[in-house]
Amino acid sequence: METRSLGPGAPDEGAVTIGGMPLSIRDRPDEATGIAVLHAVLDAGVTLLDTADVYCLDHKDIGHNERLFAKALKTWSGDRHNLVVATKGGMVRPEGGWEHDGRPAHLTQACDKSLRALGVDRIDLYQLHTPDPSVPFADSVGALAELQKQEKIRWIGLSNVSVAQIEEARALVTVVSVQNRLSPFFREAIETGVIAHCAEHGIGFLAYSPVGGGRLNKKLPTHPVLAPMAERLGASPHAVVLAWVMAQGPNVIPIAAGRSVKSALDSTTVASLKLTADDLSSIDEAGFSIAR
């Protein structure tokens, strides 16, 4: 698989990342299927796996996806050279809701729990899941700096951040990666200059929800621009969209996902799918409605 730079001081990783969220939230598959999905993408050359402590059903289920990753890696017989597992802290799931908690004390506790769930002594890439409006951003980033000093985490990443927040964090730590939303439906990472800023500073950009997420990805197979393009290229519309996401910058690594081996493996084919300038322009100019 083609590789791309994860960020300053980190190794190059497979050009497509697999995220574990669908394997642990509502309508998740059984554990055996989840492990089979992870084994399949690892065998296909994926070297970066993305998870979070809150990829679960609710507060009683915290760490489900991290534990699933740990079980999958324990039973995988492949080469772990350059394999990176990224997780996140900074959110909570009270009664199944999604809430911020960027307090340093919470981040410290969350990191310790993630270490146990993943069964490791040090987390490869630990990301602040999202800024907490009720906590000074510098305090949350400072907590990650302290965890790195304690050698509980190797690299620091940010998620759901602006250019200004990236710069505020860079004054305190080395930011290896930024994980923000990017798809043809949601292009704010392009429009606000986050991708370009990351590229300028050698920071990897991990694109989450690259095919829209949830109900939106179901619109892709019948999209009037994507459907004929996918047929001509001999690829799925989802793979074509992932290729468009990758084309937004040499530092962009899409976080694909799947609840089945078939859908997850389809995402890994994008690394060899090349869109022409006309293809890219057609998608750039196409409408992608988020209306139901």
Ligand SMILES: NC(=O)c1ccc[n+]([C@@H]2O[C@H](COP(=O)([O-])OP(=O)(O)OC[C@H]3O[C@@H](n4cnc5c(N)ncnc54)[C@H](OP(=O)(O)O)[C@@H]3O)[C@@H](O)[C@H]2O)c1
Second form
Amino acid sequence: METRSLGPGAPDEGAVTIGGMPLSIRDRPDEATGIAVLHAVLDAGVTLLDTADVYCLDHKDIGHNERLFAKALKTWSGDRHNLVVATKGGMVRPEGGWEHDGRPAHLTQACDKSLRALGVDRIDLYQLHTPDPSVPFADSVGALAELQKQEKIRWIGLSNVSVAQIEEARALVTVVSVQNRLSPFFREAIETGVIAHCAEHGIGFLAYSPVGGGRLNKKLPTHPVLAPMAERLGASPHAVVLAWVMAQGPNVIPIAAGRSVKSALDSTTVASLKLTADDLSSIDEAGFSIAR
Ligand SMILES: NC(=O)c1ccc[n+]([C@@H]2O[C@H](COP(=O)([O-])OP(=O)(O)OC[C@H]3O[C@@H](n4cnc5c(N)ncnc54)[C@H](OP(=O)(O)O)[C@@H]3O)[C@@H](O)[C@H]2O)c1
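With the form predicted on its own in hand, show me what the form predicted in complex with the named molecule looks like.
Okay, now the whole complex, with that chain kicking things off.
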């Protein structure tokens, strides 16, 4: 698989990464299927896996996806040395809702829980899940700096951030990666200059919900531009969209995801799929409605 730089001081990673969210939230598959998905993508050459403490059903289930990753890695027969597992802290799931909690005390506690759930002494990449509007951003980033000092985390990443927040964080720590949303449906990471800013500073851009997320991805197979393009290229419409996402910058690594071995493996084929300039501009110019 083609590789791309994860960020300053971090190794190159397979150009497509897999996220575990659909394996642990509502409508998740059984554990054996979740583990089979993870084993299949690792066998296919994926070297970076993305999880979060809040990929679970609710506050009683925190760490579900991290525990699933730990089980899958323990039983995988491949070489684990070059694998990077990225997790996140800074959100909570009261009664199944999604809320911010970027207080330093919460981040410290969440990181300890993630270490236990993943069964490791140090987390490879720890990402601030999202800025918390009720906590000064520098305080949340400062908590991650402290965790790094204590060697509980190796690299620091940010998620759901603006260029100004990246710069605020860079004044305090080395930011290895930024994880924001990017798909043909949602292009704000391009429009606000976040991807270009990351590229300028060698920061990896991890594109989340790259095929539009659980609902919108279902529109891809009948899309008037994508469907014929996919047929011509002998690829799935999802793979074509992932290739468009990857083409948005040399630092862009899409975080694909799927609840079945078939769809997760299909996403890994994108690393060898090349779109022409005409293909890319057709997708650029096409409409992608987010209406139901
Ligand atoms: N940092 C953040 O705030 C944040 C937010 C959201 C997501 N994320 C990360 O990004 C990852 C992906 O995001 P996402 O799950 O929201 O959205 P997504 O990857 O855009 O969509 C996922 C859904 O699309 C379907 N799909 C994907 N590739 C497919 C293929 N090749 N063929 C057929 N179906 C395909 C899958 O359906 P099936 O499940 O039916 O297979 C899957 O559930 C997450 O796992 C997580 O790691 C981060």
